[in-house]
Amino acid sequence: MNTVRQLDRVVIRFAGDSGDGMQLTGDRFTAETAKLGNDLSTLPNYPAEIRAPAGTLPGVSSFQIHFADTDILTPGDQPEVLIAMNPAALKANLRDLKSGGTIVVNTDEFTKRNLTKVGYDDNPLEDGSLDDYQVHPVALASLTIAALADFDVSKKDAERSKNMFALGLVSWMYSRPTEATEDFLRAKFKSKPAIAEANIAALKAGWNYGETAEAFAVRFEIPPAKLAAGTYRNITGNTALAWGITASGVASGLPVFLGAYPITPASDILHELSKHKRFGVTTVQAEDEIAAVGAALGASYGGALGVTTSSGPGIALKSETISLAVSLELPLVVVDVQRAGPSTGMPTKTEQADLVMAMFGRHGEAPIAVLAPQSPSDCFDIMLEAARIALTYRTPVMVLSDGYIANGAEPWKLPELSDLPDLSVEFATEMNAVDAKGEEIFLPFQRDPETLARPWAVPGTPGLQHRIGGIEKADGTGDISYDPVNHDHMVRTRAAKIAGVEVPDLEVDDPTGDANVLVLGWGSTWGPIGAAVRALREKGVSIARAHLRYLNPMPRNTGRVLERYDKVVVPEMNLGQLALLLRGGFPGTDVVGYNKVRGLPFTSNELTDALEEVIKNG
């Protein structure tokens, strides 16, 4: 009889070739874990090559999940369990595995040829190099093929199901249910029922192997987390962005138009939004990035909520049209899912290096609002905020997500429809001024005294014809103007409009009130910073924490917050872009940057060490 041991948390990494189905395996394990009520965080890691040679290090794909019975903030610094489908997966991930960790390894792939491919002179399963780990050699492919011998599938298709065998085994090890995965497989292979049933059989075979194999004498349970009451679902950052865009259309009563060109890691937003036509969402996969943003801006001119999505290289191409949107003073939501650059860079790896581009990457004085979500679930809320600002102030708004947030997942509490903000818009429908002759006229650039937004007149509204374009406009009339005084006035007015955007105050987490060091982050550093600060406080260290979701304009109280602390540490996955802005905007602040650009998120351990060093050195 198996022993059941209870854990409070565990970090598991599935790793194999990009064709081994590791992302699907991880997704299904995550879905079942979410269903059990654990808090969780995931880190998918894709190879940059579309299909690297099988069995090579560049082709390794992995999926890490951290789940627990309490609130967690990161996908875990080190996996405690590694599922390695081949020698390349073992070699690429072994250095990350916790000492004494568990390895489940597919022995079928440990042939002389495959070992040589990745530089192994000897078989690590036999040379003693893995003695510090608990190694479970399992012939995953052979066992899967044997389990499917009576099914009407080819040997090749049977062998492809080995990831389901691995999923079944790990599901048994950590007491995860499999019924939802069985339903998923039947739906996925609805047109190929033999394939569906073969995968389900492999899944069950893996579960049964764990139940009966003497090597797996212990299975583990992780109780549900104590989350606030409500209905939860597992959600990725890109899905949350797409749902936030959809909800913005519902909350505003406007049709949503997405103009996009496929690009990693933003493409899933386009894919998800294309499913929601019933909510008034129109998606267009344009021929290029410039056409995509042009179509979105045109949709805004026509009275829709125009949205365009991309990553760094695409945002660079869109910059001229974003500048046009600044001049036209029309709402436009731009989503930049950042990735490692420059140029093509590392398309599947994460980075935070587009902040300065978002702030200043347009010709002329062309300020826009800039926001950044802090986690996958926060992407939903940040999109509602982006829409609020774009519609209220008639301006482009850029949302800076990144690959870590986009592909990562966590539980998300579904909001009530009644809790959505009112984003309704009043279009201009009548004249708004009187000329010198006493006749009513329409001034397309007559501004709201509070927001400085101009009227939004939908083309075709009787009597409200007006000139539009990129050439500088006269204040009020919108007529072409080359007058120096008018240009200076319009530039300053557009800047004042962005500076006047209402955003919430910056919240500070400083429980003792006597901390000398503040850790200030933005974007996806929220989780690692939170985990590091939590670890330091458990050691008795006083340290404060704050996180910027609004980067332009920053919250009104930012300066007052910063001046309370002797040092402000700013961890960023770039070479110090927020630190640069803080030093320029708040010159009296002692800003200490902690910067890495490895294509990977920070670990909480490295941030803990870095913050301890800053505190120790005073």
Second form
Amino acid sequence: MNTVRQLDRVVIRFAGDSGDGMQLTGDRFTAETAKLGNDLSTLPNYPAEIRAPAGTLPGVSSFQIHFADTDILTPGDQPEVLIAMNPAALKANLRDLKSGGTIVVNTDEFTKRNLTKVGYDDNPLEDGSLDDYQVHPVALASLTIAALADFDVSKKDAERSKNMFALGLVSWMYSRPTEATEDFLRAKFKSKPAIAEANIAALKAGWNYGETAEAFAVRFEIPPAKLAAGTYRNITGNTALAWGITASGVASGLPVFLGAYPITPASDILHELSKHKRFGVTTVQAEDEIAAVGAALGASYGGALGVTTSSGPGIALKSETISLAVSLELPLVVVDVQRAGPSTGMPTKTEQADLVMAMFGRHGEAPIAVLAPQSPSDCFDIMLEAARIALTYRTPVMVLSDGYIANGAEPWKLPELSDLPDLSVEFATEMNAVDAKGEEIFLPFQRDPETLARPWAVPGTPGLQHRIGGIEKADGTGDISYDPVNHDHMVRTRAAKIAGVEVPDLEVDDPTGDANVLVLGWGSTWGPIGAAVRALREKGVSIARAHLRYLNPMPRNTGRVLERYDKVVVPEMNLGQLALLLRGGFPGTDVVGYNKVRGLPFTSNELTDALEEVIKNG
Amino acid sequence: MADAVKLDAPKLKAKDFKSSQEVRWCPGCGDYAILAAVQSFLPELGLERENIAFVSGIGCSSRFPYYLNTYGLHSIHGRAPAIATGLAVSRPDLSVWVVTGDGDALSIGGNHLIHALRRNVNLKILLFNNRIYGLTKGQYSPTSEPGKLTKSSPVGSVDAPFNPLSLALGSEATFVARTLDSDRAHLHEVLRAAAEHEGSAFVEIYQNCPIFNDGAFEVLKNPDTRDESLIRLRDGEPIRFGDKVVVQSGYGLQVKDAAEVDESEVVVHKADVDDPAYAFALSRLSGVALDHTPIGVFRSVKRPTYDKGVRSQVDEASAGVDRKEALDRLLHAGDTWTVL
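Taking the form predicted on its own as the starting point, write out the structure of the form predicted in complex with the partner chain.
Every chain and every other molecule in the complex is listed next, the one we just looked at coming first.
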């Protein structure tokens, strides 16, 4: 009989060759864990190469999941459990594993040849180099093949099911239910029932192996977390973004038009939206990034909600068209799923280094609204906000997600659709002014006095024919104007329009009220900063925190918040871009940057140390 | 134009398509003649002015939309076909026209042009070719002849030029035509054929720039030379001009003295020939010197349009869907769990 031990949290990493199905294995383990009611956070790590040679270090793909009986904020700094499907997976991930951690390793792949391929002179399973860990050597492939001997599948297909054997074993170790995975496999292999049944048998064989093999004396339970009541699902940032775009169409009653060109890590948004035609969503895979944003702007001109999605290199190409949208004053939502740059950089790795480009990366004075989601599920809400601002103020809005949020997943409490905001717009249909002769006329740049937005008169509206363009326009008439005073007025008016965008106040979390240091983040650092702040408070350290979802304009109370603290620590995965904006916008603030650009999210431990250091040094 | 809202007979006149803006091209610019021809042609569309949209890029020609009392969008350099694609896809009730030039369409915007053509988006693309950069005051363009002396090529351009029609045909264009700024009747006729075409219609208009490239098309206009140079293509008629005819030769076409050739050998023009090789061969009859230059409709064939294809997928999927309810179902699909 095995012992069952209770844990409050655990971090597991599944690692294998890119052909081993680790992402699927991780996804299914995540679904099982979510069903059990744990809070969780996940982080996939894809190989940079499309198809690196099998068994090599560049070919390693991994998936990390952190789950707990309390609410958690990050996928975990260090895994405590590593599932290594081959020597490359072991070598690539071992340095991240906690000392004393558990390793489940597929011994079938530890051949002389495979070991040499990744530079192991001796077999690490035998040379004592893993003595600090609890190693469970399991012949995953041969056990799977043996378990499927009576099934009508080839040996190759049987061997391919070894990831399900591993999933069954780990599910047993952490007491996860597997029924939903069985249903999933039946649905996935609907047209190949033999494969489905073989995978299910492998899953069960893995579970049973855990239960019967004496190697595993202990299994673990992690009780459900106390989350707010409601219906939940697991969601990645890119999916939430796509659904937020879809929801924006529903909330506004407008057709959505996505112009996009494939680029890592934003392509999944295009893929997802391409499936949503039933919502009146049109997707155009354009010939290039410029055409993608151009088509979206053309659709906005025609009365649709124009959206374009990309990553840094693509956004750079779109810059001129975004400036045109600033000048035309038409709605446009631009999504930048940031990745490590410059140039091609590291496409599969995360970074936050496009903030200054989003703010200023255009010619002329071309201000736009800039928003950043703070977590995967926040992508849904941020898209509705982006659509609200774009439609209300007739302006481009940039949404800065990143690779960490895009591919990371977390449970999401599903919103009540009765709470969906009303984003409906009023198109101009009538003349809006009278000329000197007393005749009714239409002025395409006659502004709403409150929002400074101009009327949106779409082609097809009788009597309102007008011409607009990138040449400076006379305010009101929209006629070409080189008048110096008018240009100055227009530049200032476009700036005032963006500065006046209504955004909610910045919320400050300062439970003791005596903190001298505020940690201020933006975007995907929300989770690691939150975990670090929690750890510090548990130690009795006072610290305040706030997180900017609105970067332009910043919340009206930002200055008042900043001046309450002696120091403001700004952790960013760049060399200090928000810090630059804060120093310019709020010169009295003592801004302390904490910056790393390793293509990886911050760990909560390093942030805890860094924040403590600042507090200690006063 | 199939989807655009046709009206019974709106009795609009050319003057109804004039905007209040003062036209500001250089005196003697070929653009004036083209504008007048377009304004006099537009009533023929049978559309209300609000259902017509002109989209342009940057360049002298791209000022065109300002002077038309329709909807107009003067965009950025080279991108008009991309912007117009978004508009045409999302608004089947509009007649969408693109006005561009040789620099705008063939140099900075070459990519958008070829992709609009291969997709067969329902756009009417008017390329004003003056073989020079006018707005930037006289640099050589991608249609300038080699050796051209300009401000940016003081000892002669070494660029090999594009043949715009060959390029359009290579891009799978379904409608390709050429006309002249100075020939109002022919321009009118070609515009009508382009408007009637469902899908991308590509029209090259030879346009004189009196300031930086005056007389570029003189050989086609001068009574002393035009009969030997200008070939008027007429569907179903043998191709003859002056005392010359066009015959098949090897893999292409060739100009021969009519006297040397039997009547049966003269090529009879057909714009709806499926194989683009014929239209391509026609486009190659003239070189940079404009000897033997055909004008008229080179090619006009039917192919499904991109915008209709995109719309029909969306329309089919979204017909009768309660979007809010569908959104609720999307959010709840797959693995979900409830916390009490």
